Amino acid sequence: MSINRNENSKLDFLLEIGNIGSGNALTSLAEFIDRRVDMKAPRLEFVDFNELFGSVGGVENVVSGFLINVHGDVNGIMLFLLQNELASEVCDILLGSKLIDLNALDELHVSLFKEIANIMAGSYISALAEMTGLKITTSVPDLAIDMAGAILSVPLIHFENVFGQILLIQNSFSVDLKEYNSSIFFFLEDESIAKLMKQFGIE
């Protein structure tokens, strides 16, 4: 994705929201699942709409996925894709079974996987506000077990003409040394940014 040079302050600044946003969110589902998540440096980069389904190892790839709204004093989404192998790990170490249908879910699952959505968007949302003093709230998450095409087909109908610079994050981590990865993709709206960035005295 090509970058104006004008644009690099506003760049780094995002890209430190989401480096200390993702920590907290992995550090919140460690808590949650009462297991040790060993992290890795985050990989952040700017995407914008023709090159989403490129980022998520392809667009059959079956994945779950939480859509959040963000709102408040910031404005956005924040969509969240988990591996399933993931899902049904968590299912495993919290329920003492493991998930062997996605597709078959029932409530008490669904329940689950939403809860593990609001704690993780909820900690990425708490360091940001902190950082910012900004009062931002989040949504009830909207959960999907499909292929990520389909599910990212959603922010792109909806969504396109509204928001401008997409900040990706991938996350690669383990939990009882399995090897998972996660991607988080949070669309702003270019005056959140700028709101964002005021209040870091950013111009």
Second form
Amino acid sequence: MSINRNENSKLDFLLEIGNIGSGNALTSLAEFIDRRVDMKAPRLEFVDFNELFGSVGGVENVVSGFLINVHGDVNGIMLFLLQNELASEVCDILLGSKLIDLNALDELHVSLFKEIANIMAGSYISALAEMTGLKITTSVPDLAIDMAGAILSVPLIHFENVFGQILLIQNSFSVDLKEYNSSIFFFLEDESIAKLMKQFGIE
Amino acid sequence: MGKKILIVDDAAFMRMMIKNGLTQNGFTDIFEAGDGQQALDMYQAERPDLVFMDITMPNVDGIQALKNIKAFDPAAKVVMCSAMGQEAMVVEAIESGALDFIVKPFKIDRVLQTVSKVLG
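Starting from the form predicted on its own shown above, please give the structure in the form predicted in complex with the partner chain.
Let's see the whole complex now, leading with the same chain.
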């Protein structure tokens, strides 16, 4: 999407937030599963609603999606999309068995998936809060296992008129030499973006 | 060891992880709650010696549950366990009466250290 030159500082600021936040989130994932996680530099960009579906590659890919409300001094929504192969690998590491049928999740699997999202979102948001001195909290994650397009449609339906720009952070990383990708969509209210920037002295 | 410990977390996996670590180290009287309201009910029924309390939970969150438990029993020993490790959250928890704050993810040794410190 085209970005107005006047918005360059805003763009740089939010991209840096995304960079630091996603680094913290993946570090927390590594600690949670007690495995070495090697990260490549994240790819960060702003997308608008029309570009959302094209941004995730195959919209028909079945993925694990976690929707988390962000509230407090900053209001927004985080949507994590994780490859199901990663979810299965984490089950193998922490529960001792690979996940075969994603349609047959029991309470333990669901809680494990949600805890992954909780820890990753919590470390992302905590990094943001520490950098800005603002108080920011997150909701309990909602989990959906579905096609990426279907999961993305949820925030679109509910929040299209509220959020103008969406920060997309795409991470590539490896766990025990296996490559994985994840996407984080951060929907931030304009008022919240302004508040964050003010904390950094950017008007 | 005779000490009662209450684990409060909406994630069954986290309750299982903490419970396994405690039982492997000799603790047998372990109770579980899935949200803040259940935590208060369980506390009133069992009067545990120590409570591990998540913050982000449905219905009644961990900070409110901490306040409710401390209102019921000012001597209650509550340790927060949360992925929301930001300073403001830690300060609010400590000011509300929490004894310690464990940031997720954590290793079970961190939990055991806290048990040792709090229960002696």
